[in-house]
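Just the one chain here, laid out as structure tokens, in the form predicted on its own.
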Amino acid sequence: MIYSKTAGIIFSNSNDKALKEFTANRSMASLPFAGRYRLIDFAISNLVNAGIQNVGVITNRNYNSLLDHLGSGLFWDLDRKSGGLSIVPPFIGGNSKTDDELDCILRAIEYIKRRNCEYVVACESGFVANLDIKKIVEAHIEKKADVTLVYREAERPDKFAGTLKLKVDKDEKVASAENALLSKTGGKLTIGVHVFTRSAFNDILSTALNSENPAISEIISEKTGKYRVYGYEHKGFVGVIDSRKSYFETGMELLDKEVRDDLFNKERPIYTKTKDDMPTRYGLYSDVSNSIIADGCIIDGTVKNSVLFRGVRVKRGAVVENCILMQGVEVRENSTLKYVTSDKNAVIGGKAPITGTNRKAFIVKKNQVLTD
């Protein structure tokens, strides 16, 4: 099978600075999402659903929560004696951004050297989508491509570092690829999932090692003339997490059933670490509508148009509307929260309403106590 000759690589710290309020002590890959998942769950599940059994996770810093989440890879069927999940920690430990990028590239090259593969699927960790990787790899092989870039049609340029804006012909061959950060308009924007032949992957990463700008996307854009580079459009739902605004907006989009049905496709499940907890308890005074509520919550107040992670407590008289509350958050009695994004284990509430807007949600940090 061709998928036994394909390896996957996930860069877990890609664009950490996009949500520095939430990535101070965790990587982008371990950022909680959709009530019970982490962002990395989508990349790993996409690879596993395609039959790829060799997955390497490149880590740089703040990876304790990621290690705890991934464990041996059991929940993704990657706990294997041969192949399976490999966590690739840093071995240079430089202090600059360039050192980090070079370190990632070196470790990605070393990881592939030890794998008997012909193709490489490389994924950033800041996207949310249910991709049919099998079809993408098949298209890559059919067109005899060296590089295939998965893209979406979008109205605005992504802020995500490494996003490319493509121009393609009717056969999807890439005529040009430029840094999307330089563009003021949307278009065909890559989502951070690329397929390479092994030789092209090694050449592009080796070139990056000797470049003043070691960003892989920049090297790809420079080599569109040398290699057979193709695009592959994903027409389903895509959330690109490139700012705290996009994190909030993407989380809110899950309240649309069509989005949930596309993202959590039963034919290609999204797997995550299983945590056994009691069912959510709804009190006599609870009022819940159009919300995603994870297990272990206790709801005695009003919750509307919100996403609540495991173990959230909304006490009597409290109103939570258009909010994303991560695990263990407590909302005090008679409090009002609107357009709030809260990290884990915060305690929130008081006489004064805590409100943001749909353009700029109010941020509560991990373990913060925000009461009067």
The other form holds:
Amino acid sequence: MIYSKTAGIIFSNSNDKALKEFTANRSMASLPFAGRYRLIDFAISNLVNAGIQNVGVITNRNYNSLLDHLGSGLFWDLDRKSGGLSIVPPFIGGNSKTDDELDCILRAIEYIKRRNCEYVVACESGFVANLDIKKIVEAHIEKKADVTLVYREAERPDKFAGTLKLKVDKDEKVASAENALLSKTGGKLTIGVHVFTRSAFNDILSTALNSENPAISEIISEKTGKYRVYGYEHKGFVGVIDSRKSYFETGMELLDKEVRDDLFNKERPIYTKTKDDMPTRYGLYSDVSNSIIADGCIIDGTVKNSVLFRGVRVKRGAVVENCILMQGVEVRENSTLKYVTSDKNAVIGGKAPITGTNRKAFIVKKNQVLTD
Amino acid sequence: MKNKQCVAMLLAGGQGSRLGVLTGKLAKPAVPYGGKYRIIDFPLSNCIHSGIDTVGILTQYKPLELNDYIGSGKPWDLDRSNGGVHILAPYQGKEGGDWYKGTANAIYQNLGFIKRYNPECVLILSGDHIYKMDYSKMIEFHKQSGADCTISVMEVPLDEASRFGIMHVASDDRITKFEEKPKEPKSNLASMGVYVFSFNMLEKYLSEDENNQNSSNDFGKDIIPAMLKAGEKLVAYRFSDYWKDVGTVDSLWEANLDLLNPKIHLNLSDPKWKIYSRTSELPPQYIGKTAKVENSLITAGCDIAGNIDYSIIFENVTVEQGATVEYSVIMPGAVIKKGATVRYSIVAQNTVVGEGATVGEEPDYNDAHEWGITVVGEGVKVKNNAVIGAKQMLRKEEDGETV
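We have the form predicted on its own; now please give the form predicted in complex with its partner chain.
Now the complete complex, all chains and molecules, led by this one.
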């Protein structure tokens, strides 16, 4: 069994800085997405759907909400006697590093040291995709690769520091891997999912640990000649959440059936913590169209082109258009919201409409009360 | 085993024959209810919220799906190292074994299970009622009143009383007489099928009943009358919140639509008393551009492009453009094709209602006897443009799948 020989690693704080509005009190990995998920659900589900039973989550800041979400790993079937989900938080003392990124790399090395695995799938946070990791690891083995970088074809580069722009030959062998931020044009861009052979993992991460710039992507880029580095194209949907603008846009892309069918592939379900909400209740005055609605909502107003998370309440006469409203948001009677992204449990309403624009959604903070 | 104050025994072996095609493949307690629940979620959730963590579930009829659904009991927080949920099916011993002959016999055969926990009292529940009840209050009442058996009752309209087991009580609510479905009821206190027995009394009367060759081994028909006759102390515990027996097609349909009635207080979203259920992993529902949804409950995995009014839609249901669903209950995985109309119906799991088909009819008040809820059984495929009238019940045939 190949998959008992593969371990997964998730860096939960990578790219936190891209989305300060929503990561002040949480890590990128625990960012709510698609009505009932957190970003990490996609990474863990991808690994679990490939049969991987050892998943280490490296945390370093603001990981309260993440721990609360993950629990024992039960919802991903990772509450196991042997292996399963391991949270790898920072610790003080020993050989821990004061620099956050270095410390994460150190802990990733230590975590893998204790696993009996031949391959490592390392995932950054900030991307959303339903990946067939089984196929990717199989390709890695078949090509006798040291490193396999999953990439997408994109028109323009994202804003993440670790993204690499690849040049590959016919056999997908990587000829060069450059920092994508240095390039203004798109192309074959990595999506933060790398497969390593154990020795290459140790070698690359140890090199990072001792280098001035500890980024893993940087070391891969430098060592492309030394290792057998391959690319693997993911042709399905990839959501990139590197700014508040892209958070909004990626959320809205879910209204496209093709995107939903790809992301919520029936063969590879996305698992998340269940909350036992009741079904969503539509009232006598509800008027809903082209929207994603999670369970536990109570809707008695108008909702169009929007994504509503669990337990959102839209009161009678309220109008919600082109909005993303996270868990527990309440929209008061007769208020109007257009192009609003609201964090959890906010109360929004008033006589004047609250409107953002297509390019810049209006942001409401967690627990904010915005009424007149 | 650590001693438990109270052990719950849930009678889940009934065939539920009055639900017709809905219980063709599964036991009544496993029948879907309320958009994402099964009937058995209610007593199980009540147990855990009432502090009862040891529950025996007595199964007999078509237990496969029910066993699967219960699993380790995790969704109800009943996966415990001490106590927890246990499926109790009939078994063979040295002296042979037998099917459960009646409700009392089912408990009698599992006295050994109860004894392991040495409880003060035993709570007997059934798997065909929708209600939220704090059993701990009833158990406290049982202890305070010094009763041997406490039976929860609720007042029903006198003209409906003949459908229930009816209690006669003295002024102190001590039970004086019990009548099973009396033709001319003289009391309106109906038994809810929830009993608390002091364990020693339960053991005594179950053993005596077992030795009585003429007994039908039923709590209502045999055990309660025997205890009354012997002068034991039986007390009624009054309950006045929502409670509904969902043993028939009409009552199951009604109990579902009750969730949409603002005058009926069955709050499933109370954070202190959530109804837990085993859910499958599904993305949120999508309400499409052409959809019109009013006064309904809809849950995860649904894709709605048609018109929904006054209905309960379970997970993974597809309602295509131009289709209409009114006053109906659509169970998991059903597909209502373009232009089809479903009214006053229960459509069971994984059925397909073909394009332009019509299922069910509005009530005809001139001919009330002929009218009734239409039921499309599990896995049935209703052909395009077919017309299925009121009160019909469609069953999936072994050979042909379409109707």
